[in-house]
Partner chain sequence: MSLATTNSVAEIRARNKELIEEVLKVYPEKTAKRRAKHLNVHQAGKSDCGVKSNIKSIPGVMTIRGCAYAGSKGVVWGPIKDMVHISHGPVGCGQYSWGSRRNYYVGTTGIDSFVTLQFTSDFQEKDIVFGGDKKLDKILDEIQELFPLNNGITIQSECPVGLIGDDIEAVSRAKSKEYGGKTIVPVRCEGFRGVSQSLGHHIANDAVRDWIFGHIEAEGKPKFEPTPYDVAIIGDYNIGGDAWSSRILLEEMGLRVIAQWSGDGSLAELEATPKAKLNILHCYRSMNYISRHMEEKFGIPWCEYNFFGPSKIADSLRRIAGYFDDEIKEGAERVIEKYQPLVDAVIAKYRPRLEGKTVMLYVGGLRPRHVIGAYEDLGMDVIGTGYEFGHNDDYQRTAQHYVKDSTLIYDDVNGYEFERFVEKLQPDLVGSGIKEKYVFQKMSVPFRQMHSWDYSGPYHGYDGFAIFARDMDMAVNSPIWKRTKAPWKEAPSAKLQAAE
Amino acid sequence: MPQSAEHVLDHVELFRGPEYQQMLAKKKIFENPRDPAEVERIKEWTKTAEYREKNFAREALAVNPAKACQPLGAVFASVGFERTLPFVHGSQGCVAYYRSHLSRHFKEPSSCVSSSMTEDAAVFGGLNNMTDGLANSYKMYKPKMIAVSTTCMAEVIGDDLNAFIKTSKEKGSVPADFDVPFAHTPAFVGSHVTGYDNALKGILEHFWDGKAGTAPKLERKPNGAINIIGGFDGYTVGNLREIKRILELMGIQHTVLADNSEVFDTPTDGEFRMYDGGTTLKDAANAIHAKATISMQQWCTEKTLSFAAEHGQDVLSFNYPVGLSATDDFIVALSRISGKEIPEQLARERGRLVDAIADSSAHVHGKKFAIYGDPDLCYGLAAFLLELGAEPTHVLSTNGNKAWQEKMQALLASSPFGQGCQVYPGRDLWHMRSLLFTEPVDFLIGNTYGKYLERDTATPLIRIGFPIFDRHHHHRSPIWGYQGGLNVLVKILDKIFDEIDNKTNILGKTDYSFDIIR
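Just the structure of that chain by itself now, the form predicted alone.
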């Protein structure tokens, strides 16, 4: 064997050894392979306009959709509250997926439990699983709140969370006054952004509307505070810290709801923090008194904002404010609602972003981009590209709807750089593959799964989105605000310059542009 205990090889090198190459060749024979020439012919055909037409005509099949399911979003929202344990009513396998997805992106432990439903629960209902699960969770993990959501299994059989939680309390699984908010989050409809919205609304409803009948409804006494909701965001650590910095600079009293910026960025100092930071339960209840609730992501919080409006609050939403104009709009809105002046420090940060754009605009101007991801992320990135003089040629969101499509089209129509650009709601990454072959662009922006598109189509990938599995620590830096806009600009420029270097590095042939200065 090519390795030993004294010489351990990484798999990248190991599988290139003769033993493994021989094994892989035999595996291909065992799998009854097709004629390589026929495989090549079909592969080339999938790059054509004829195949694209057939690809876009499919209705009953999704191939690599750029979205996840509702309970993932529910777990993400739940951990943003003080000592809150997400409890998913469903199977263990589902919860393993949510935990691994979050852990692989944030490089942090992700705590979540399930009711461990199996075949018997699917037939007879999951009440016993709920009763035992809540009791075990309360005793073992010592949470201050358990936030319940559901998977497909529980929703298909129609388990009633409200009734199950009441029964569990009657049986003594948790104290009668213990906080157990809930939300139905069926994974077969919507996406992770829907689940985030449902879970957050469920938690606020629990505190504001009387804790499922165990406490009186809160009477709103308006104050001057502002609630901020980040939404489902792979950059929650950097982004929420940046937003809080801006609010503190302006002297605005605020509450960040579902603040998971600490639990996904805990230190290594000898102490395991199963819970860390988060919106306190007291602040979650008192958030009803705020003057306004602002969401950084419209499509993540439609139900939650409607709920806040029903309680008399002013509500406002943005679409992932990346870049100059979007940050301007956000800060002006903060000033208008709070009555606070915009500090000179933010004005200087704005000027630095303008300066950076001016310094680098020649390299970005006219470049064509394809973008995929969540609806708000796609909108925010497209708006920033238009500011830079770039063309967001293809904008695709699997969980985007018709309203999002119309808003995106209006954005593209507002700029000369958006002419000829197209919006694709409800499409997946196999659709994007056809677009990249038939209408090529210079760069692709999206999450880790775009690396397969990069390999197939040779379109350079700029990693922005969720999840990012194959790069580390991107989530620690903001991409909102003026500083965040600068970070995104640097990401884009680095890839542009890397590609110039890659295409000009052959000695004596192309290295006439292999320059030290860009």
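Values in this document were obtained by computation on a predicted structure and should not be read as measured data. Numbering follows the first chain given and starts at 1. What we label the rigid core is the largest C-alpha set whose atoms superpose within 1.5 Å from one form to the other. What changes on going to the form predicted in complex with the partner chain:
- Panel note: of 158, 269, 32, 61, the residue at the hinge between moving rigid parts between these two forms is 32; all others are over 12 positions away.
- Of the two rigid parts, the smaller turns 22 degrees against the larger between these two forms, judged by C-alpha superposition.
What I would like now is the form predicted in complex with the partner chain, since the data block earlier showed the form predicted alone; can you produce it?
All you get below is the one chain by itself.
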């Protein structure tokens, strides 16, 4: 018996002993298993160029895609406003999934309600669900705002949010002047980054353009402030805090829109804060007067930015700025738009990042990387690798489109280190598997699901992305700003050094190269 009270073995060790191994071997005969030689043959075949070709010829099937659906992004954006309850109109199972997904990444509560539509609502429409749902949510959770989005059920049957919310208000579900912005977020269009965009635009439209016809439209009186939008970001906690620190250092009047950096990082002190922090509703409305709106992620905010531009603001977007040049561009733009000087403090932080790169770049230089993730994240990481002298080789984004591909290609073409790189929009991680087998790289950058690729192809994984389920707390540290760039550099270097150690730690075989100084 392997188990004991003194040294309790759980799944990591329990099943490795002879008792369980014998049991599992005996189980095989009931499984009608494939011939091991055949399994081996197919396994090897999946590593070939021939398989890759078939794999890339796929037209209908997605295997391990790296994207989620729109409402997830809508929920993520909505909780970035003061006491705002996301309300997803449609089936309730989806909401259970969004909440779990966000909680597994942030290790935080994630509050969101559903209108719990069922079969009868599929036939008659979900108006009653909306009416009852808003009334219940309003009374139970005392929100200051309820932000409505939709699951694909509500979209397929064509429920009209604007009309439903209006009717619900007439029926007294919530007071007539209570803020209920909305966005249609069909899961069969785009991805979670599209949902972020739609929801945020819906909220701004609500405040700026007369609350769905129930209030006068706001008249823009331009001031010197800047709006900042983070976009869908697994590092939102660390990143938004870093951006705010930079803005404060520069003395720029600003509003971070959809600021969810507090709600996804509440303290444990005996009190559950269902709502915390967030852009105040007043600030959301006043954001119309800002001089400019800056998005940190172009593909998360295409509609929102055009909306801001239509209202007369200057708009500017970045592509997940990571590292030196991207941060330079961001800081210089802030200074240009605000007319504020760049404080010495930031120059020193920049110098420290340069210092760190200079100290360590010999270890990164010439290393080949594969990257996958959301379109902006891929761009930002690739740009940073180029400036480290590393060679991005495969850049893949399941939710990247043609425009993204072109922009990526232009970036790669601009650097001698980007010449050998291919860009893959709309592809998934099973495609990436073929790429890693047929054109191997030194390191892979991606989210938690990259661990399957790491296991199959033995490409070491550097975890940067969303979701990260199997490592804790990285979202609390920024990867934007000069300090964030330093964090990314350290993540990459740690993995590189670990790999050298792993390759040189066999006693009696590789006692050389197992160096104490690197």
